[in-house]
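Have a look below at one chain only, the form predicted alone, in structure tokens format.
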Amino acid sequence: MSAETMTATLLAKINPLDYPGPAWSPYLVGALIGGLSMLTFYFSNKPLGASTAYARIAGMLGRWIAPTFTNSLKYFQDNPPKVGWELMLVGGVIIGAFVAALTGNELTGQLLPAMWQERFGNDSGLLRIVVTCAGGILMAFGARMAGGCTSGHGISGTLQLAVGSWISAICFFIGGIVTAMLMYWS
């Protein structure tokens, strides 16, 4: 059987709207993200990216707490802190995640997923919060150091076939696999 025949057979068996899992179909979500990325390029001539929003939030907080120091920083002189499209994108991602969880019957209201409870116990809520916050801080720091996050490099950059974005995306997966193995390998 040729590769083309195998691909055609596989695609005939996959219905992106008929997914047996509890969440949205990954095929449908992938197509929606691709469509969003194309529309973003078409209407704004900018790639999707969220990590700049964290820098803007830090700048707005800095201007509120220590305005003289914040205004003296070169980055914020070149990129004044403001509510831009990146911050609106992060807000949309939060709202979209809530809608997806609600409509995909995954809105559980539980702090600890079953897999976490199996590994760390039922009374590990504080550990979960600390690890989550530490992971978020490390991810934001890494994204700023790399010049992009999973959306900037992983979606927009790889769509443009940028070599640096492909390297970043590969490193995202390697980091995720290593972290999961360290946390859940028994």
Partner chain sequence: MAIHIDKPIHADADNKQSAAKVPVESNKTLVLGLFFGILFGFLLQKGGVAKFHVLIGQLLLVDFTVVKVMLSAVVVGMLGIHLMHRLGMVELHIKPTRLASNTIGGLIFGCGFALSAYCPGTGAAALGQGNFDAIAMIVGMIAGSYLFAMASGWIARKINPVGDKGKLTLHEVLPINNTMVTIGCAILLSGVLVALETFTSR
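Having seen the form predicted alone, please provide the structure of the form predicted in complex with its partner chain.
No partners, no molecules, just the chain.
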């Protein structure tokens, strides 16, 4: 039995390949993102990275709710919360993806992704919200501890051949593959 049929048998009910793939070639999109990172280095002197923006919001909310405590935390002393490039970048990502989905007729407008519904049922909205939120908490904690996320380490760090970025990126996938297999192969 080939590896592919084995995978197909194991997945049995849910197969990610049953759902539509990317609109554009992943190689073209990747090459353009590589070009985009050259632009951000040149014009903004910054690498592409998404996770910092969320820490900025956390810091701003923290300073609003509990200023003294928030200001006492090491991370926010080293990285003062501010409205800056990183936050605008993530805001821009939401707008850009909206335009892309609109022009490609791929707007979803739903809480539950189709494949999730097939695996966990149509009435699993609360489960999805809890799981997604828990995922966000772990990602933010892990990204800050590792020093970046899938874009900051996974693209910007690895392309500079930083050893820590390659280690982090490989660990992102090891952790992700193990967890996903536990969730979707049972």
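Residue numbers count along the first chain shown, from 1. In this text, all values refer to a predicted model and were calculated from it rather than measured experimentally. For the two forms, the rigid core is made up of the largest set of C-alpha atoms that agree within 1.5 Å on superposition.
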After the core is overlaid between these two forms, has the C-alpha of Arg119 moved by 2 angstroms or more? yes
Using a rigid core alignment, state whether the CA of Thr70 is displaced by 2 Å or more between these two forms. yes
Using the core for the fit, does the CA position of Gly96 change by 2 Å or more between these two forms? yes
